[in-house]
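Okay, so here's just one chain, in structure tokens, the form predicted alone.
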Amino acid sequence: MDKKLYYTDSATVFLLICSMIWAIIGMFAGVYLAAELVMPWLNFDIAEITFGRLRPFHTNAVIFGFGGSALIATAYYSVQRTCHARLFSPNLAWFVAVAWQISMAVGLASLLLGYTSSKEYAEFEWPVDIAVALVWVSFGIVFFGTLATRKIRPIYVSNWFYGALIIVVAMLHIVNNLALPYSWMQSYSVYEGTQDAIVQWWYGHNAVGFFLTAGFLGMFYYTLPKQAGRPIWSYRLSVVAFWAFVYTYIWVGPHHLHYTAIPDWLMTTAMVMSLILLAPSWATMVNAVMTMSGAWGKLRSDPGMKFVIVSMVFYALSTFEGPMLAIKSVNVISHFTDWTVGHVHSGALGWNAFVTFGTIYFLTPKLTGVELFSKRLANIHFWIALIGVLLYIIALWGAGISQGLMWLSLDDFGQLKYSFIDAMLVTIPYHWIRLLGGLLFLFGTLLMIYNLFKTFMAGRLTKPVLVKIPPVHKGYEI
């Protein structure tokens, strides 16, 4: 048997398993943090599980452990199918898969021990940053090497988004983490004061844009047409939306710094670019809805498709809410409140997690050669997760708007009407609801892992799945 005639998916399987392990670790940490907000004694005076250390552990475990592993896995899987070529350098692909897990484990352990650069979404210290950069460049070699050896001329749109993910995140990571080490685990940023803040949020929001949006759009643009059984409605619209997204998103980071010491023109530019982003974001949503035309009936029988379609609803919601929060007159209410946290989680849970869950439900039967163990469990997971997300974000919207309005309220003498403590006490009931929503979402994820475990165990009883590379043809299909 000539192995060169078959796709290589072993690294994909490994990465998907690791992704679900990180999902449990990261989401459990998130639920524990939500519990600490209403029951502060839960830190038990143990430094490693105090809110200040556990919070960056949670964000990095979910974003880079769960999300990063899923992105690399789905990029490996889809780039082969859309290029009709075997994965470039399978050994290097395996190195990336394993080294990514080691880098995440070491980095997350260091955060619990108190080593942090204190930069949002970039807390790892310089040795881990270097390791992550090397692994990421290796991922780029595998991905672009596969593109270079493709057997068909067109480059499918999902690969445009994965390519943007790899190139821009490498640039963001390296530039933002430039530092002067003064010990093996500590360093000074090369930037100072206002410049450090501008560079950090150039990185911070573009990490959201290119890691949590572009990468997952690559995943979405592959999965949805396959689930629907029809091509993307408008390939041209998807490519135009891609370039509009890339050229606009890179400017929006300073909207995190409204009413600070950065130049006013920079705040205004970020606000305007944030509003322009509505166009490419909603173009993607329109493309998705039109692609589903005539295939809506499949939602009844495909639980994975439910997740993917609802993820697009949350993507549309988040990409509408984000530009609204970037408007200065709205931002003056929302900034530093739980409203922002609710916005982030409507994207992270409703968009990123849902599209990942839907994609994994779609890929697992193909990778194992057996049907999903229980579609009923998958449907239960969907409804539990959806209720959890809605409880979570609605509670935080309520808490955030209450905080913002109370902080701006003045009495008849022009003094602040409410103290900071007053505003915090108002949020306690909302935070209990948030905790309930997080628990539901975590429980749904546990159901999914049980379902996937049973499916993979059944798949081990069958012969290994080998998918033959189709012959070169004149048309284009994914």
The other form holds:
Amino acid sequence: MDKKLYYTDSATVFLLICSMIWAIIGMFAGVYLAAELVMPWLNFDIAEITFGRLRPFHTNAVIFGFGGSALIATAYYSVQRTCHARLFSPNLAWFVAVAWQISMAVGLASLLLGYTSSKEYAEFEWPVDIAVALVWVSFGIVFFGTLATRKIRPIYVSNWFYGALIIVVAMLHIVNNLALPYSWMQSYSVYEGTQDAIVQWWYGHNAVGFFLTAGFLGMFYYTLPKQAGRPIWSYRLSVVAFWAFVYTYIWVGPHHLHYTAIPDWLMTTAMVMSLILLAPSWATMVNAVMTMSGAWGKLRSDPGMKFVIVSMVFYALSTFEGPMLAIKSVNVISHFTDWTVGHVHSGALGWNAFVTFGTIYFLTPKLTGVELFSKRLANIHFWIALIGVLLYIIALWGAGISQGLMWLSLDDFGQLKYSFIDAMLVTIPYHWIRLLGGLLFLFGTLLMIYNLFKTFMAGRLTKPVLVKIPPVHKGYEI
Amino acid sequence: MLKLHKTIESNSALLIFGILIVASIGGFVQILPNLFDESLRKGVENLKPYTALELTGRDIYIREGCVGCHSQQIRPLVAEVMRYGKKSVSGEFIYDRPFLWGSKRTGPDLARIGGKYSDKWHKLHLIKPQSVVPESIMPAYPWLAKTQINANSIQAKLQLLQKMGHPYSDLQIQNAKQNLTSKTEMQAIIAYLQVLGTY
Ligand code: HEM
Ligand code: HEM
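Beyond the form predicted alone, can we have the form predicted together with the partner chain?
Now the complete complex, all chains and molecules, led by this one.
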């Protein structure tokens, strides 16, 4: 058998399994954090699990462990199908898959031990940063190597987004993590004070923009047309939206620093660009909805597709909420409050996790060669997760807006109306609801893993799936 | 336009460079000027670099992730200034590597916490927050009081910061290790909290 004639998916399967494991670990940590905020005794005086150390563990485990593994897995899968080519260097692809997991495991353990640079979403210390950079560049070589050896001339839309993910995240990661070490695990940033803040949020927002958005849009642009069995509605719209997206996102970082000590013009450009960003974000959503027209009937029978479609709704919601939060007068209330956290999770749970779940439900039968173990269970997962995320974000709107207004209220004598503790106590009932929402979401994820596990077990009895690379349509050869 | 795009999307090298260039513009305009903006690096009057003890305390603050719940940045809003003190300015942070402004106020802002409470209060509070603020949801940090400072890397830290332009004298660096002997992590973090906002 000539392997060159077939796609290779073993690294994809491995990465999807790892992604699910990180989902459990990371979401459990999230639930635990949520519980610590209402039952502080859960900190148990154990340094490693106190809120301050567990918080970056949670964010890194879900973003880079769960999200990162799923992104690499789906990039491997879709780049082959859209290029009619086998992965460039399957060995390097496997190296990336394994080395990513090792870097995450070491990095996350070191966070619990207290080794942190403290810059959000870039907390890993310098040795882990270097490892991550090397793995990321190798991922780039596999991905762009496959593009370069493709058999079909046009590069499909999903690949533009994955490409942007790889290039821009490499740039952000390297610049933001520049630091000089004073010991084998610790370092000081080369930027000081205000400059450090500006560089950090240039990174921070674009970690959102390119990791949590561009990458997942790549996943989305591959999965949805496949599920719907229809091409993307408007090619022209996706071109315009893509370049507008890549150009505009980079400008908006300083909206995380409204009214701080950074120069004013930075806040103004960030605010204006954030509002503009609504256009390319919603253009993508419009494209998605139009692609669906005529295929809505499939929603009833395909739970994976439900996840993907609803993920677009949450994408639209969070990319509407984001520009609103970026308006200075709104940010005055929302900044530093639970409102931000609610916004984060409407994106992270409703958009990122949902599109990932939908994609995995779609890919699993293809990778195992058998039908999903239970569609009913997948449907139940969908409803539980949906209720979970809604409880989460609605509760935090309540908490965040109350907090924000109470902090700023003055009484008739011009004195502060509420103490800090007053405002803190108001959030507690909302935090209980958020905890419930988080538990539901985690439970749904466990149901999914059971479902996938059963499917894989059934798949093991059949022959391994080998997909032959199909010939390219006439006129599209390279 | 679409024609141009047809060329770009048929050539992976063009796509890579296209993305790199388009994505760099914003960063160049927003970040480069600030890296050379000397006004951001000019300290406020009387600001001194952290002493060996305070710096150690700061690193413990980083290690324990206090920044996940506490900001250090007072915005120029009436209520905020009344609650926490005068607004933060760039010149206060020139010795902060990394910056610790934070993004979430689960607890109050700490930019000007220095001098607000006694050392004793901070100690009680950090050992068991609920002993002084019964409703508090802050975690307890009893181990800080029991752990001696590890002073092994203090000289390397100060030398590194000196190289980065923080005005430490060679004598300060020499004496640093001595200054930390038989001190606990609790003393260090309190020293750090007590200096915040007091220049
Ligand atoms: C047009 C799109 C978006 C805009 C303009 C936007 C804007 C904002 C703004 C203004 C904040 C609050 C900053 C603050 O006050 O501290 C924020 C926070 C955040 N957003 Fe968005 N957002 C957008 C989409 C998204 C999406 C799709 C996600 C996906 C998960 C996301 C994830 C986050 C995260 C993680 C934070 C919290 C950062 C932190 O403080 O640690 N955003 N965003
Ligand atoms: C079971 C689901 C989850 C629960 C219960 C949960 C809970 C939490 C909690 C309690 C916090 C701390 C908020 C605070 O400091 O007040 C947090 C922060 C965060 N979580 Fe989650 N989380 C979950 C899933 C996720 C997922 C899947 C992602 C990303 C893909 C994510 C991304 C984040 C981010 C970026 C932050 C930092 C927010 C900020 O700095 O403003 N979470 N989460």
